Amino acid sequence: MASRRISVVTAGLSQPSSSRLLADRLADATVARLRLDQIDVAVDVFELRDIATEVTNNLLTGFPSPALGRVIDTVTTADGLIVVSPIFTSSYSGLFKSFVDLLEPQSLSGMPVLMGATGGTPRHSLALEYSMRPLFTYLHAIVVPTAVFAATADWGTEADVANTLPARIERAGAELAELVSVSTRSPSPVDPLALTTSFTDLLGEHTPRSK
């Protein structure tokens, strides 16, 4: 049986988070479709609120903590990526953008990506198209056609025939699964000139010994 690995990144700030809820639903839909095709799937979920301090420190120092480094490595070497952010002031959250800023420019090249967002009203749904989609297009990711926005009113009304959220989730999950199932993407090669040892360790190696 073939196997794939999907990373899920959610930037919700509250606990519980509607962004995490949407991310879980998108992941479930994707996994279900892949398993129908006899593809085994492993899913790694990362809530950015749990590593917000590490993200900020990396922006200030230029070096990731070991925990943040593991998250970045897991995300950039996955076979597919699901990202969900709350919409603040008509765009994705600052925490979400700060995390994306830490990724190497080519690290998501060819990566199948499913985008999602949450907000108070459906009026914010276009932020996915004019804000988030260009971001991942710039990073040379392959973004699925269906982006999923969930407004507050979409939760808890699935019995209402007017609520299209479940159908949109299923369609988006199927689109990501199709791309992931045929993807031949391999992780970007490591830059041989990249600094792989922390500046602190480099200084330590040349610290004069006390006499």
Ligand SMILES: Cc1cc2nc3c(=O)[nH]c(=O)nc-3n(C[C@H](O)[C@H](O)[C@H](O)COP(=O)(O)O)c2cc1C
The other form holds:
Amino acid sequence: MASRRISVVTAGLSQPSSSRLLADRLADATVARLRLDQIDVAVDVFELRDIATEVTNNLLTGFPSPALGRVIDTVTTADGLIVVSPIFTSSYSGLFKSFVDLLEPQSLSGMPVLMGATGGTPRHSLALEYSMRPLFTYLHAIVVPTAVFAATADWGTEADVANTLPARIERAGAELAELVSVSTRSPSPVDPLALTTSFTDLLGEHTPRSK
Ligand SMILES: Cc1cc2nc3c(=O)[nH]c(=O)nc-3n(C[C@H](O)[C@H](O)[C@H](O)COP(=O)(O)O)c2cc1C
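Got the form predicted alone; any chance of the form predicted in complex with the ligand too?
Expanding to the full complex; the earlier chain stays at the top.
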């Protein structure tokens, strides 16, 4: 039986988080489709609120903590990626962008990506198209056509036939599953110029002493 690995990154701040809820629903839809094709799937879910301090420290120091490094490795070597951000001031959240800023620019090249977002108002549903899609296009990811925005009003009325959220989740999951099933991604190449030793070790005895 073939197997694939999907990473899920969600940037919700609330507990419970509607972004996490949407991410789980998108992952379930993707996994169900892959299993129909006899493909075994492992899913790793990362809530950025749990590593928010480490993300900031990495931005300040240039180095990830071991735990954050493992998250980045898992995400960038997956066969597919689901990302969900809350919409803040009509765009993806700052925490979401800070995490993406830590990824090597080539590390998501060719990665199948499904985008989702949550917001208070359906009037901001196009934020996925004008802010998040260009971000992943710049990173050369392969973003599925259906991006799923869930407004507050979408939750709790899902049994209502007029609510399109379940159908949009199904369609997006099927689109990601199709790309993941044929994915031939290999782990991101090692950058021969990447710094593997800390500045402190490199400087050795020349490290400036505090007064
Ligand atoms: C600072 C702030 C700005 C927000 N701006 C928007 C916005 O521009 N458009 C929108 O639809 N919702 C906006 N919201 C609402 C959040 O996107 C919404 O509550 C989201 O679903 C929260 O996700 P979570 O439950 O995963 O934390 C904003 C919320 C906060 C706290």
